[in-house]
Every structure is written in structure tokens, then in C-alpha cells.
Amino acid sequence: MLTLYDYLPSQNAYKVRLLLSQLKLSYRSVYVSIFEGEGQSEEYLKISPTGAVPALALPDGRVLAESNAILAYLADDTQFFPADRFKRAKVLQWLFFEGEQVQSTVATLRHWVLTGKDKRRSSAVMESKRAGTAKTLGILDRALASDTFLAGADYTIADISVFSYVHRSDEAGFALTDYPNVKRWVEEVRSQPDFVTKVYPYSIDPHSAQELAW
């Protein structure tokens, strides 16, 4: 059986559990603690080279960690990762752009705010933040406006992905109804089979204010 390992309030693994659960796939979930330091154990360590969430044990003991690389490594030969060249680059080119872009801007403030890591940030670097997110979701929402997904007209890990924290953008002080491109997508993202409703608040975890050491 597939393996995960998880922290529930990453958005980064409920990427991967949102695949998880429209592949119809069966898996067990190991919590890793990774505001108490469990990330940068040396066991956890060998599993994901960076200590992050989430990280994914196939049943012969290989492991994958990247939250990108495991959509892409479960999606492979299924409906969400295009066989044809062409469409498979632009779901690629997604990916690197929320590995990029979104992770941090709209990830990065989002986890700020929800932690109260905000008040020990200087103005500058909180403008800074806004205005990335502000960017990343304007070219989310021209991308959107000639498109039903973000690769095109079939929904793929792409829109898994940027999904995850962007859905989210409310938590970060950016409401959708500004983006209106983005906000359809969102509900259409919603709408799929097996879609995952379950997200975790950062509240559950006492120790989520805390700096992580990597």
C-alpha cells in the first residue's frame, strides 16, 4: 500500500490527497510534526531530502518526495496527466509556475497570516508579499479568461496544484470575487469527482507559530 506522509494543514499534501482520492487510490497516512523539528530528523530525512510534506512510500519501499513530482508520478497514464507532448509541457509549465510563483507568494503570505508570523515580518517584506500574491493571481485570472482549465479544457494536475493554496486566497486578505476567472475555476475545481472538501486550519497545530528550522 502507498504510503503518505503527511501534516494536515499543508496544503502542499492535500494537493496530494485530492489526487489520491480521484484516482480512487487506497494509501496510509504517517503524521510528521514538522513545526516540532520531526522534519529534520535524520529518519525523516531519508525520506525527504528537505525534511518537507508531503512525501509518498510506494509498497516496494521506493519514496518520492515534492509534491509536484508525486502528482506526476501517480497521474502518469490517467485522464490527469496528458499523454500527448504538447498538452503534457502545458501542465508542466503549471507546475513549475506554482513551484515558483505560488508557493511564494500566496502560499508563503497565506501561512504568515494564519501563524501570526505576519507581526514578525517588516512592512517591506509584507508589501512585498501582497504584491507578489496580486501578480501571481492577475496571470492566473488573464490565463483563465480563454480557458476552462489552466491547460486547456480538460482538468489535470495542473489545476490540482494551484488549486491548493489559491482556493485559499481569502486566508491571505485577497478575496476571488477581485479575480473573477479564478473564482469560476475555483468552483469549477470543486465540482470534479472525489473532490476533497477537508482542509485543515494551522489552529489545530499549537506549535505552528513556530519558525521552521530547516
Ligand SMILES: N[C@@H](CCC(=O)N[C@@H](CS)C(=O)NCC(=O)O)C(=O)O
The other form holds:
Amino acid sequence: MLTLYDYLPSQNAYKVRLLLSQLKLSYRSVYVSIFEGEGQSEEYLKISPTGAVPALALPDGRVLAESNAILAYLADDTQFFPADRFKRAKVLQWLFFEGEQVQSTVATLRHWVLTGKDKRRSSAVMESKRAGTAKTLGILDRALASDTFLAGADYTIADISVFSYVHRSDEAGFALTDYPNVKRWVEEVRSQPDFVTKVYPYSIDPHSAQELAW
Ligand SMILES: N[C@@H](CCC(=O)N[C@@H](CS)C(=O)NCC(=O)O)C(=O)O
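Switch from the form predicted on its own, shown above, to the form predicted in complex with the named molecule and output its structure.
Then the entire complex follows, led off by the chain already shown.
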């Protein structure tokens, strides 16, 4: 059986939960208390080199980290990751965009706001995160003006990945009503079969106000 190393409020882990649901794959969960430092234990660093969740252990014991790599692995040979060379590269284009642009802006800003860490950041740092978030949402709104989904007409792991943080942009202080194409796309993603509605707040973890170890 597959094992998902998870932390419930993590939207990076939510991406994998969503795909597993849409692929109808069963799995067991192992929870990693990242804010208590469990991710940095010697044992967990053998599973995930950065100490972050998600990570996935395969039934044969091999392990994979990085949410987008896990999505690509699970979705191979399915409708969620096209076989056509160009379409596949388009999906990768948005997965790399997510890893670089979405995670460093809207995802980080949301994490700080929801856990009170924004109060400990300088106004210059906060301003730069807000500017980065606005830029990210603007890029997505332009891209989604001409296509139903990020990589074209079909729903793929690019949508799962980008959706996971972007649909919670309001929690970072950005209303999606200002980004109508993104808002329309969020509803398209929500209407996919076997969609996962459950998102866990950081407030379920009394340790989530702590800074992560770097
Ligand atoms: N690029 C990674 C980021 C993963 C990540 O930042 N995970 C967070 C939770 S959302 C985490 O586990 N942080 C703990 C740490 O970095 O030590 C991915 O896409 O999987």
C-alpha cells in the first residue's frame, strides 16, 4: 500500500490527497508534526531530503518527495498527465511555475497570515510578498482567459497543483473576484469528480505559530 507522509494543514499535501482521491487509490497516512521539528529527524530526512511534507512511500519501500514530483509519478499513464510530448511539457511548465512562483508568494503569504507570522515580518518583506502574490494571480488570470484549464482543454495535475494554494488566496488577503478567470477556473476544478473539499486550518495544530527550522 502507498504511504503518504502528511501534515493536515499543508496544501502541498492536499494536492496529493486530491489526486489520490481522483485516481481512487487507497493509502495510509503518517502525520509529521513539522512545526515541532519532526521533519528534521534523522529518520524522516531519509524519506524527504528537505524534511518537508508531502512524501510518498511506494509499496516496495522506495520514497519520493516534492509534491509535484509525486503528482507526476502518480498521474503517469492517466488522463491527468497527457502522454503527448508537448502537452506533457505544458503540464510541467505549470508545475515548475507552481513550485517557484506560487509557493514563494501566495502560499507563503497565506501561511504567515494564518499563523500570525506576518506580525513578525518587516513591512518591506510583507510588501514584497503581496506584490509577488498580485503578480502570480495576474499571470494566472491572463493564462486562464483563453483556456479552460492551465494546460489547455483538459484538467491535469497542473490544475491540481496550482489550485491547492490559489483557491485559498482570500486567506492571504486577495479576493478572487479581482481575478475573474481564476475564479471561473476554481469552480471548474471544484466540479471535477472525486474532488476533495476538506481543507484543514492551521488552528488544529497548537505548534503552527512556531517558525520552521532552516
Ligand atoms: N517544494 C515542496 C514544498 C513542501 C513544503 O514546503 N512543505 C511544508 C508544508 S506545506 C513543510 O513540510 N515544511 C516543513 C519544512 O520545510 O521543514 C513541495 O512542493 O513539496
